[in-house]
Each structure stands twice: as C-alpha cells, then as structure tokens.
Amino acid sequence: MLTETDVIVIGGGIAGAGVAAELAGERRVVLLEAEERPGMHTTGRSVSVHSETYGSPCVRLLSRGSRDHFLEGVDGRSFASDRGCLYLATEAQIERLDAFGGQPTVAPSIERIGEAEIRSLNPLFRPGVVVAALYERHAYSLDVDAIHAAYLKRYRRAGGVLECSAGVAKLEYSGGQWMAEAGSRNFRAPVVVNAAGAWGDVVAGMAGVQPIGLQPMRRTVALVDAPTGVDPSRWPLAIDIDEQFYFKPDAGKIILSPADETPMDPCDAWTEDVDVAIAVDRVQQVIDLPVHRVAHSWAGLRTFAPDRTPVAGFDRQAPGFFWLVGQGGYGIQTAPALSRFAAAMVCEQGMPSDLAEFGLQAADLASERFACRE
C-alpha cells in the first residue's frame, strides 16, 4: 500500500512530534514512529528542567523562545513548576564558576550567591565544601510526558497520520519525491524530517545522505530516598559547574546523575552499576544524603552534534531532506522553539519573527557549519 503525503517525519521523541504537531495544519505529514508507541527512548526517560543557561548559545536562544509555551501549558494547565537552578562550584572551582558566570547569555539570568544562601535553599550541604554559586532563580521544572502527550494530540486533532511500530527498513529519492518503506507500507513524499535521534545517521546513510557525525551518549540516572524527616520538594536543581553530578527533587525522593557521557551505538540504553555508585558518591560528597538503597535507575541516549548544538535545516546536498537531530540534553527546553523554526524552514516561512528577535539565525543550526559537509 502506497500513501501519498506531502511530509514525512521520522521519528516520534519530542523532535518528530513537535515539528509535526507545527507542521499539521499546513501540511498533509505522517509521522512514522519505529517502536510500538513514541518517546520510549530519550524523550520518555528524560528528567528536564527548562535552564536558560544550560547549553551552548544557541541552545540558551531557543531555549529562552520556548519559555512562554512551557508556562502557558494547554486548557488553562502549566507544563513548568518553579524550580530554581544552581550551579555549584567549591574554593578550586571559583575561577570557572566566574567565567561562566560572565558569558554574556548568562549573567541577565543569574546571581552569584555564597554558602550562607545555598544552605538556606537545602540545608543539606556539607558545611566548607561548595563555598559560590550561581543561582538562576527562574528556571522550572518540566512534565515532559504532558508537553510530549500534548503535541501528539494537537497532531492528530488537525488530521496527522501516526505511524508506530513502523521503524523505516528503506529510503529513497527519485522523481523529486522521497519513498519511505516502514513496516508493511509505503510512505512518498517531497520531504522527510529526520528527527531520528541517536539514529539520525543511521537514518541519513539510507538515504544516502552524508552523515554529520552525530554522536550518542548514555547519560545515567537514579532515584533515592530523601533523608527521614526531610521534604527536598522546594529544592533547586543542583549542577557542578564542571558537570561532574546533578541532583534534584522527585516526588519526594531525589533525582541523581554522574552527568555522564559515555560515548554508544545507537541502541536501547542500560545502567551500569558503576555509574549509579558514582552518582550516589559524587553527590554524597557535597550533601549530608544517607542512601540505603536505589529506588530506581535508568539510561538514556543524548545525541549530539559535532559543536553540542543542534542541527535543523534542509540539506544542501539531498533535496527535500531536513535534519532535525543532535538535541544532546537540551532536547526538551527547546522543542517549542525549534519545533516552530523546523516547520518554518519547511514551508519556507522564514525565520520566526521572536526568534529572529533574539539573535537567532538559521545559519547557527544549518549541517553545512560542519567542516566534512562543506
């Protein structure tokens, strides 16, 4: 069976969703999703929070152009919570905490606190120890399952088609139109997004398309009970300024990682023991946290691109071809923003005028930045 389309989207995370959901009402778009439902990788074992701080420049650019879609939340319902971040630094960490501190995308958003303030914002940490801080008051946690769930359902109340289980085994280009084999049927359209995630190139070299160089990363998480008599709920989120470890309230337990890297195959991602006791002791060595037992650990992929910003443009070289990978950790706290400029590049709109009003230029997320495509 053959359908007719304009847009194809590979790839159902926040990416494939949040540009199909834009492109919807423009467009006639099937979105193919390779596993038995969306978001079982990266974006349904993410723990986001919305930092305009966090990332690269142009991360911190789109990240503060999807704010006012996370506070606005749909039918009256905020997706954020007031969370607070900070970036934590001890005597030997001062000089970086300063550095960053200084960057122009960061200091309108931050204040440098010392450890009299910290403690007042969780009295577990260990006195002399993290001694600075930067403390960006405004940043939120985010429900990552509703912003996700929320974005599916505007895709198909304007008429998308969702494909799951429909992992592609076969893309073409011939005639000006891109076939697309997924499952027991066949896709054709002018364009395909490639928002695969951690198999953006995998995606890319079926195609035929030059890869970029995406590189997977497994990132570990783990969950812990908070001290007996003690309510972490109005904690802030916890960063090392190196990005050594992280840790933030859940539900009233606690959230921690090692903030590793470990370079991977597109794959399924698992937790190694290893990582979850480096977590536990990395935190344990700023705050007072007895940990008895994990409660709960998992993995994930964070895929990056060669300069840790994302890629979302057509390919110069493959009409009709549009990446949207390479998100890396950031890929929440700008799926708004860059779900809105994908889908403009794709109807050939230009350039939000918001986001042109930050400083944002397409130029900044175009593949050709990358020396092996020029």
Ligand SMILES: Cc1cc2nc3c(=O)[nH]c(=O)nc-3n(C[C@H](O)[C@H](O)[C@H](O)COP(=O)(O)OP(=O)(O)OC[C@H]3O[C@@H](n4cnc5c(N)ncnc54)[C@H](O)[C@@H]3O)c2cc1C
Contents of the next structure:
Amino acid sequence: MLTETDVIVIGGGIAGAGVAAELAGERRVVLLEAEERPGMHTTGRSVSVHSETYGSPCVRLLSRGSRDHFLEGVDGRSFASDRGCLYLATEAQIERLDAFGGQPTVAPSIERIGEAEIRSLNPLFRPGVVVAALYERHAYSLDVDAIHAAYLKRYRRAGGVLECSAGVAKLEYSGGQWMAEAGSRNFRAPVVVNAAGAWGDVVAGMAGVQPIGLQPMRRTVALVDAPTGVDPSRWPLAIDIDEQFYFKPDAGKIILSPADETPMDPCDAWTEDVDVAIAVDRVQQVIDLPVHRVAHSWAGLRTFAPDRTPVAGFDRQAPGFFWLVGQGGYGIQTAPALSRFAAAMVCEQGMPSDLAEFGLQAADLASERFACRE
Ligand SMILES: Cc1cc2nc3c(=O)[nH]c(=O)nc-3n(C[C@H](O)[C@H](O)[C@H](O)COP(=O)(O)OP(=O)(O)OC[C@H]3O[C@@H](n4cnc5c(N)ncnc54)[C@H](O)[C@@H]3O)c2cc1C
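Coords for the form predicted in complex with the named molecule, given the form predicted alone:
In what comes next, the whole complex appears, and the chain from above leads the way.
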C-alpha cells in the first residue's frame, strides 16, 4: 500500500507530535511511530520541568520562547503549575554557583538566597550542608501527557494521519521524493522529518545521510514516600549546581534522581538498582529524608548532539531530509518553540518573528554547525 503525502514525520514523541501539529494546517502530513502508541519512550519518562536557566544558552532561548504556550494551555487549562527551582551549593561549590549565576542568560531569572531562605522553602534541608542557592522563582511543573495529547489532538483535527506500529525500516530518495517503508506500508513525500529521538542517527543511516554523532544517555528516576506528616507539594525542584542529583515533589511523593548520564545505544531504557541507591544516598546527604521503600523507578534516554543543543533544520547534503533531534534533557520545555521553528523551516517561511526577537538564530540549530558536516 502506498500513501502519497507532503511530509513524513518519523517518531511520535513530543518532537514529532509538536512539529506534525504545527505543520498539519499547511501541509498533508503522515506521522509514523514504531510503537503501538506514541510517547512511550523518552517523552513518557521525563520529570516534567520548565526552567529557563537550564541547558545551553540556545536551549534557554527556546525554553523562554515556549513558556507562553505552557501557561496558556488549551481550553482554559494551563499546562504549567508553579514549582520554582533551586540550584544548590555547599561551601565547596560556591564559586561554581556564582559563575553559573553570573551568566547573562541566567542572571535575570534568578536570585541568590542563603540557608535560612532555603530552609523556609523546604524545612527538611540539613543545617550547615547546603549554604547558598540560586532561586529561579518562575520555573514550572508541566503536564507532559496533556501537552503531548493536545498536540496529537490538534494534529488529527487538522486532518493529520498518525500510524502506530509503523517503524520505518527503509528510507530511499529518488526523483525528488523520499520513500519510507514501514512493514507492508509505504509512504512517499518530498520531505521527511527525522524526529526519532534516540534513534535519530539510525534513521539518518537508513537514509544514507551522515550521522550527527547523537549520544543517548540513560537517566534514572525513583519515586519515594514523603516522611509522615510532611507535605512536599510546595517544595521547589532542587538541583545540585554540579548536577549530581535532583529532587522534586510529585503527587504527594518525592522524585529523586542521581542525574546519571550513562551512554547507551538506542533502546527501551531500564533502571539499575545501583543508580537508584546513589540517588537516595546523594539526596539524603542534603535533606533529612528517611527512605523505607522505593515506590516506583524508571529510566529514559536523554539524547544529546555533541554540543548539547538540539539540531533542527534541513540537511544540506540530503534534499528534503529535516533533522529534529538532540533535545537532550530539554525536549519538553523547548517543544513549543522548536516545533514552530521546525514547521516554519519546513514550509520555508523563515524564523517566526517572536523567536527572532528572543535572539534565536537558525544557524545555532543547523546540522552544519558540526565541523564534520560543513
Ligand atoms: C528522566 C528524564 C527526565 C527528563 N526531564 C525533563 C524535563 O524535566 N524537562 C524537559 O524538557 N525534558 C526532560 N527530559 C527530556 C525529554 O523527555 C526529551 O528531550 C524528549 O522527550 C525527547 O522527545 P523526542 O520526541 O525527541 O523523543 P522520544 O519521546 O523518544 O520519541 C522518539 C520516537 O521515535 C520513535 N521512533 C524511533 N525510530 C523510529 C522509526 N524508525 N520509525 C518510527 N518511529 C521511530 C520512537 O519509538 C519514539 O516514540 C527528561 C528525560 C528523562 C529521561
């Protein structure tokens, strides 16, 4: 069976769903997802935070350019709720805290606070351990399921076609068209968007396109009970300034992570007990948190380009091949801006003006920025 369309999007995570939704009003789009349902890889495993100070300067711009989308939500329901974010420092980390806080794309969003204020935000902090923090008041918890579902709903309403259990196994270019083979189904279009997450370089390989050098890295998360009588719901996210751990409240429980970055091949990521134990140990060093059991744990792959900034743009050497990969640990909080940017590039409409005003430049996201691909 052959389906002719304008754009084939490969991957139904937040990246693929977002760009498909943005394109659907302008182009005929087919969204191909290998799994039985979209969002079961990295998108379904995040810890759902929006912070405008996290990630590279370009990531921060994309996050800033995404904030209104989250606050507005759909049908009067916001996708974002107040959370706040604390970057923590012990005495030995103060210099690094101040160097981070002095960066021009960080400084306007944060205030430096001392131990008393830190403990007023979360009374479980152990006295004399964390002595200073940078407080990003306007950081948010996001409803990732709702954001992803809203993109898919908008996409379908605009006539977009979602095919699940449709893993693309072959991609060929001839006569100005890409042919994607997914099982017994074939799809033909002049443009293919590679939004395959951890499999981004695998998809490029199928197409005969030079890979970026994407590196999937496993990150582990554990969910534990709050101490009896403690309501953690208003605690900010707390992250070590050297990103050795973080923790945040989640539906009455507490999410802990050792902030691990274990290089992996693309796969359905799993947890290792040792990473869960490291998370508990590191968090217990800074807060008084008895842990009697781990209620649940999971892991996902955060996939980075070599400079830890996403790649979005047409490949110069392969006509009609569009990269939308390398979202690392920021793919949810950057999705609205990145999706709009990607759709505008696919439609050759130029940079959306609001993103240009934030200072975003197409060259910062282009695949050609890597020396091996110039
Ligand atoms: C523990 C953890 C915490 C995180 N916390 C945050 C956070 O707080 N804030 C934030 O912004 N980000 C966070 N992230 C990162 C964020 O989740 C990712 O950046 C984002 O989900 C990546 O989305 P994606 O669509 O690129 O990838 P995915 O969601 O993995 O989607 C890619 C899809 O492509 C499909 N696919 C692959 N190959 C093929 C093929 N050949 N044919 C068809 N389909 C294919 C896969 O099945 C998959 O569904 C976190 C990640 C982890 C693991």
